[in-house]
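Shown here is one chain on its own, the form predicted alone, set out as structure tokens.
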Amino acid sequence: MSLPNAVKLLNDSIIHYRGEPVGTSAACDPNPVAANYTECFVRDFVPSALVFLMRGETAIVRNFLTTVMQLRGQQQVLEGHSRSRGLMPASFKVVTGDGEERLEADFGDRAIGRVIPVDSAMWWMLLLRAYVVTTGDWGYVRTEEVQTCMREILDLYLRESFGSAPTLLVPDGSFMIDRRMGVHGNPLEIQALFYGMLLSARQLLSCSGSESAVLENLDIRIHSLRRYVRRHYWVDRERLNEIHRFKAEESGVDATNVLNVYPESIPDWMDGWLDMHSGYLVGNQGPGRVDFRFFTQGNLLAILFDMATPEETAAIMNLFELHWDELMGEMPLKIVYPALAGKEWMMHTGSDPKNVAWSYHNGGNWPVLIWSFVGAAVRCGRTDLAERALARLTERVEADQWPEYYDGKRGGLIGRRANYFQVWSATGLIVAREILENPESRTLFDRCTRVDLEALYCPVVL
């Protein structure tokens, strides 16, 4: 494999208990910003795991689903209320006392605004087919332990709620943007998530013999959370007329206008931001409310869990084509535009310093991105623009050291707060490299992430 200081950087960071490989750290700064850094978090494994993938070492992996699983459920209990056994930690790390080895799992409590991880299990069900698909260890699927965690985070995740929509409601800070960002409410990442998850666990029960009222129920969800994502968050030129000539305060079972979004909402910056052939799913979507903010991850992954239609996939493909320089800029990709500013910086994130306008998780650039993008990219035929943002984030991120994160409109400062030898920007990196390069690696890519619904039907062909 190819980029040889990026490989070093990631088996440097491989975490060991009682002789075992399990996971890898966040990063290897000898002088980390952040301490907890030094622990496996459960999304940042997720490119790591593909490189491991990729590269036959398949055992990690497995090690790695095996620690999570085990993990589940033991975080603090609240007085008077016991928490669910599908919840899965952010992070976990090895502490040594006494002479003996332990984990030590962080389900939020030692995170900042104590928030729980919504997105952990969602990566660890996609992690888990994409262990099966690539090793043919469906023996490991249908062991009892993983039979139970699975329908256990089933359980979690379609438990009855009151709200009406497919879609699945968090709290601020619950994913990949884990500080206050005004992502409350049903965010893109987690619903693209949420529908990779889903699929994956239909593949993986309907290949293990679970019975048909659980498929069936999965198959509804299923269906109505893509069909609803593709009516409510998309958004062209011809939508955002659409909504620009909307009739509020509609009721009954005719309302064109069913979450009653006042035309007044839409933000100033989108006059001039669609040309006729680009499109994309907007940020968050519910009753009175569209954040029209253009979030670089969950339109990624809707593209590689086939949540966007053909159609919208090319549109999304010919955004960034259109606003190279405001979603790429001088590091490849920005996480989310346009960033708050003023008012709505204070009123959004509660003034975090952190999440200035161009930082961080407020517009800052995201090198990790890239293999998600390069992803998405292959799949629908658009090389040209995979080759063109891989080429401009190889000139700069290992000379950087492999920032976490970079700031500015155009990505063209490292982070104010960023740890150097960030693991997964590293194999961010190397796995967008090999899809682009490695028609072997690319094949394996398209079967750990794409899962065809006809194909939920019957068994699969390994």
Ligand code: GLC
Given for the second form:
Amino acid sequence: MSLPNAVKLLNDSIIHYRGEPVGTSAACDPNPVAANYTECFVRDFVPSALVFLMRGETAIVRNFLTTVMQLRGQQQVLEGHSRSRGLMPASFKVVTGDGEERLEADFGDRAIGRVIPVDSAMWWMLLLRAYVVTTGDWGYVRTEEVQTCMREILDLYLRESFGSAPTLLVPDGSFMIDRRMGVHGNPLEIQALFYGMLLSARQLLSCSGSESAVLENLDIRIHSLRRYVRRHYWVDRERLNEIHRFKAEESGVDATNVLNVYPESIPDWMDGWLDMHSGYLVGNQGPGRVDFRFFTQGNLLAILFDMATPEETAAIMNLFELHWDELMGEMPLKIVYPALAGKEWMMHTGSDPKNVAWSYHNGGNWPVLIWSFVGAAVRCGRTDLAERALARLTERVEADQWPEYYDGKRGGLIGRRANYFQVWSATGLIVAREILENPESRTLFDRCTRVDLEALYCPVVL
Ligand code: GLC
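Okay, that one was the form predicted alone. Can I see the form predicted in complex with the ligand too?
Shown next: the complete complex, the earlier chain at its head.
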């Protein structure tokens, strides 16, 4: 594995607990922007884990999975109700007291804005699958502890709630974008993760002897979720034209505009943004509400997990090519396009100065997104785009000392409040390189639905 400085940053970030490696810190900046960047974040550990798995260092990944699984019990009981055990922490740290080490987890109870990490348990399940794909360690999956954990996660994520769609209804800031950004409701990134998580759970459970009723239940949700997202989130020229001419205020079961989207809600920036060959999945959907913003990670994960069709996948890649300057700019990749400005910024972020237009979550450029971009591009044969993005990133990110994010319309400036030595800026690059150079590494996440896990490793079901 080349990139020695990226590998060194990863090695320096390893967190030990009672002598064992259990995770990596989010940043190794000597002056981190916030104290919790020294903690191990579940979502940040994902590209670290992929590097470890690719290097054959599987123990740290298993330790991490076990640690996070055991932390489930640690969440505080809120006044009036106890929290579900299916929720996993956003991050954890090792604290020492009376000469003893102990772990302390944050389930959103210490986080800015008290945001809930809905994505953690979903990343955990995806990582459990990637660990098994690499090691064939079915003994681990079959342990009572892991089986119970998977059940508890599914209990929470499949629980009946107030949403009328098969998508997952969540509060604002419940994933990588963990501050108010108008991403409450049914954000795309959560739906893509949900889909990938359900597929992973299905594969893991069917290989570890789960009852067919549980699997059937999962199948129903997997299919209805995919159908719904393809129907309501996809937009290309043809679909945009339909929305443009939508008749609104239809009631009854025969309505075509079932979510009552008003054509007037199509934002001005969409005019001319799509050509005949491009399209994407919109950021959010709800009654009378389409969030037309382009969210990069949600679109890329939808490709990696096969939630998007092959035609849609090709059209999303065409969109990147068409808007290369806006979506890649000087430093790949833009997290969301376009940025919220003025009144919209005030209303949706609560006037958050860290999220001003073209900065941080609000249209900043994030090097970590390179691994899912390269994975998605390679997946549909666009290695040309993968190489182009990778070349651009590699040129600067190391020389700039691995910033967390970049600012500006074209991502030309190091983020105003970005950490240096942000670990996932380095691990994202290592993973992207490996995906491009070593096709075997692609099975870790790629082709979630197509890899026949059972045929690969599943021994006789007990
Ligand atoms: C910020 C990011 C979040 C990340 C964390 C640690 O809060 O928004 O996605 O997990 O930093 O890097």
